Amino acid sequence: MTRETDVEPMQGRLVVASNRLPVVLDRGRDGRWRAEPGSGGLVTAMRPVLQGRGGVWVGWPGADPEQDGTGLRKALDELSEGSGYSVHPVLLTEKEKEDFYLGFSNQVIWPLFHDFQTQCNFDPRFWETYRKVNRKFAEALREVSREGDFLWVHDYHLMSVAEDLHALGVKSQTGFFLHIPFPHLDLFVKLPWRFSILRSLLSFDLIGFQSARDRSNFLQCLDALLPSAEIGGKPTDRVRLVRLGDRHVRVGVFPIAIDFEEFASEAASSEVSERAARLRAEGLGRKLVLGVDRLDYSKGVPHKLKGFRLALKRYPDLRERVTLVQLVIPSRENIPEYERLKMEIERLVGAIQGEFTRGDWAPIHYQYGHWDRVELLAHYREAAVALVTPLKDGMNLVAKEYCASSLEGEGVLILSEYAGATAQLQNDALLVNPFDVEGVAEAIHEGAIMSREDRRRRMGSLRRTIQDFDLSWWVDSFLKAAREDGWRDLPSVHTFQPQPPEGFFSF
């Protein structure tokens, strides 16, 4: 399990804000709401630390205030007791969700931020409403804390958040992390509050990024659209200095980590050990090659789809020895690309399953929907090869659990160039163009005859580098750099980037 942070960046508490709250609402057929703990990543990260320390979290419970707004704070206050940390929600009318959420953060910043600009909508009724639901979470942020309190607020929705505290008189430290990508210039330049935005990020005091690559796009846009904003520092410190007037903010890379342990043990456990023996026994010894992808356009579902048909064009040796088992989770099924996304990844199996099934097998295994947890690590435990090829990704922590659940050893990771966690695992994985189809078919291949020698050396440097760099790691150093005397020990960035392979383009 992930230890308690020992880092003190303040006296007083840690108060994050994230669009979500950290728990699944569900109300009964009785009428009242029912809290359960949530998921996810940032989930895991945070709620630790907040039980260590105590804190607050600030976010959108998913529910609409008209619902019976005061049961739905005690089922929150229910579930908030003895967890060390309190919940506090921000309500969103039904316009604001479709404006701000479905609108600005994802037909606007999530597009344009995955370089898929033709997907964008800049319609300005999106900002005017992401502007007031970010003035929302800054009044309850400074509801919730008080003096000493260090407020982290998280990803893409909540980037204004900083601006209109210091409007409100907050005098709070504040840290922001962005989660996805933050894209080049040309891209950048594109979005019409381009200046609006940056300057509300460097509200922050400390503003971190996934990777060295997203830094450096930021500080580009910095020094091209704002050419006053002075940068200190060399591009391989962990944490960088920009003068802004009488602003000094850090900007920093903190890859985002899992909880190595926590994963390693539940993929040992007699419940997903019995499953991963049935999963074997159901594949009559071929090798499973596994997806796991959210439905969206910056996952390259279609691209992975069209590389393993050509793998098994190319390959024969592989047809009736491997099986591609694709999981897809649904996600934003109101938004028409989403969609449209579903039917051509759904054409693509029918027409692959068409082309070279034979007899008893079949080549993909397609879902659409959940796995629990336990069905997700057996699938990681007896997959051979993992196929990750996103087209553009903050970080991916699918790579990481894979790694982390193979506990034999002796699975191969396929990872996109494009990717985050490639700064981290270039060196052990077998990196990818997602557009390069052949290159994609070339890595299936070679990832299934590889030697059972050179798969244990690889997953093991893999498993090692994600160990040493755990999501405790990720905390640390977040709140470490927030401190002013603790952000300048901080390692270089050169720490997690080894010297990646010939021909690759470094990021």
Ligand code: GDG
Given for the second form:
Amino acid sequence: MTRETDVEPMQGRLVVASNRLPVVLDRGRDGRWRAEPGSGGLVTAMRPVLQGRGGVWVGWPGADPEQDGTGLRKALDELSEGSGYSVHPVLLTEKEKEDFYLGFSNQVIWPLFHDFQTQCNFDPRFWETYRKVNRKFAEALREVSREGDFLWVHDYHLMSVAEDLHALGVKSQTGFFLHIPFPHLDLFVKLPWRFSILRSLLSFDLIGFQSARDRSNFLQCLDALLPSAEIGGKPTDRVRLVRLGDRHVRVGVFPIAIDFEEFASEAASSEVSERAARLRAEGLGRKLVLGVDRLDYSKGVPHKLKGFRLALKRYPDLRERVTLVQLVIPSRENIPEYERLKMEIERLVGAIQGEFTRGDWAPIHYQYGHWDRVELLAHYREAAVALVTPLKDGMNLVAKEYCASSLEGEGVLILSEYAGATAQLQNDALLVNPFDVEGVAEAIHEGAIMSREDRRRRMGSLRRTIQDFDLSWWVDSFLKAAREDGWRDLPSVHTFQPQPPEGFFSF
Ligand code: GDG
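Right, the form predicted alone is done, so what does the form predicted in complex with the named molecule look like?
Below is the entire complex, every chain and molecule, led by the chain shown above.
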């Protein structure tokens, strides 16, 4: 389903830039490139927007240009014709891919911004290439945009683009959205290029974060490292203003969302219903506990496995009654840390199977790979409990997709305190600190035995929140914030503070 949004940010077109174009390229046996639409959180969010209002999407197509630049452009043009917007490739060399994408983006910014400072490789060559590639993106934006367009740049790969746009004399208004968390000052100061990154970000006209936590970290960094920046507004304002010299920058909180109606209607389709019924039959009446995570150390997969093991140990009544289905999606396999993580997960799964398997019941169904959409939605629909335990996450769309697909309204969401989604879903999810293995085990037990009434009440409320703040709300709010006065009447932000347990003594 495609949806148009009702907000005109300005008179011009929308030009989106992200590291990857929303395509998967494949070279057929005849040697010709074919471009298929891609998937993923950012793509799912932005594609309907561009389809509805037209515009341009600028990004790396994911293929090696040296092999056949011309054929590649032709395949992309063909895709543009059918999609309602045009795509414009930024071509990267092997070295740029290594140092910009695998290097600076995924071995500096990704670990640091997810609180894994010890996994950072602060190689100065990575930074040099990052700057060069950001410049390349800015040049591409200058080439495709015209005055009055709104340039919407996405994510940590492209934090310096606006600074380059200024240097190139581009006058269009710009917005930036960070899909991942922004770290606390104590971590951010470790970054050798901390001043450059802050100044580059302040070259955008609007900066959007996923949660109040991330914006507050960013503002704290500004306060400490660029004291000449004046910060206006209150922590609960959707948009706050920062003044640096003659620049005025809006800094907002826009939790990314899903197309609720699309998930709900697809989950109700006959294909998904049939697959869900088969899963139920195969499960022999056992409760399905579900985990869906990209292979990434930020997702806390070993932590959830340890929590599940402890739950089975402490509560023998769970044995043979619940099965954990854990999908791990391959990601960044060229980085050694990801290979190590995969081995750790597989070792833990093996140990738990060895300890608890009885007769025809194995406690875990572990899959390393991809599911198609029907398989994913059937699992969401059938799962009695979703176990979402990231150690840090910008948002976590899986948590929202699970609720939207939980059509009977009886699923239980166990959610980490460190997911961006927690600020919105804290009242009705079972919250856990994933580092607290006992807390995770207790939540699994509580989720498995929760009364139907309680489950319905919680899931009903989760679904309403996700529906009220859905994808079109997210896009509209961002674009409203970019307009002259549009941001003034946006609703206030959700915040999250861990609550002390009852009876906890405070001074
Ligand atoms: C980043 C931030 C933020 C996964 N496996 C399959 C599959 N998926 C889809 C899910 C979901 C998406 O991939 C994963 O999104 P997440 O939000 O959980 O995580 P990241 O990939 O880390 O995304 C994150 C997001 O950006 C958006 O701003 O929420 O915090 O880290 O949509 O459904 N889809 C299919 N088969 C799979 O096997 N079809």
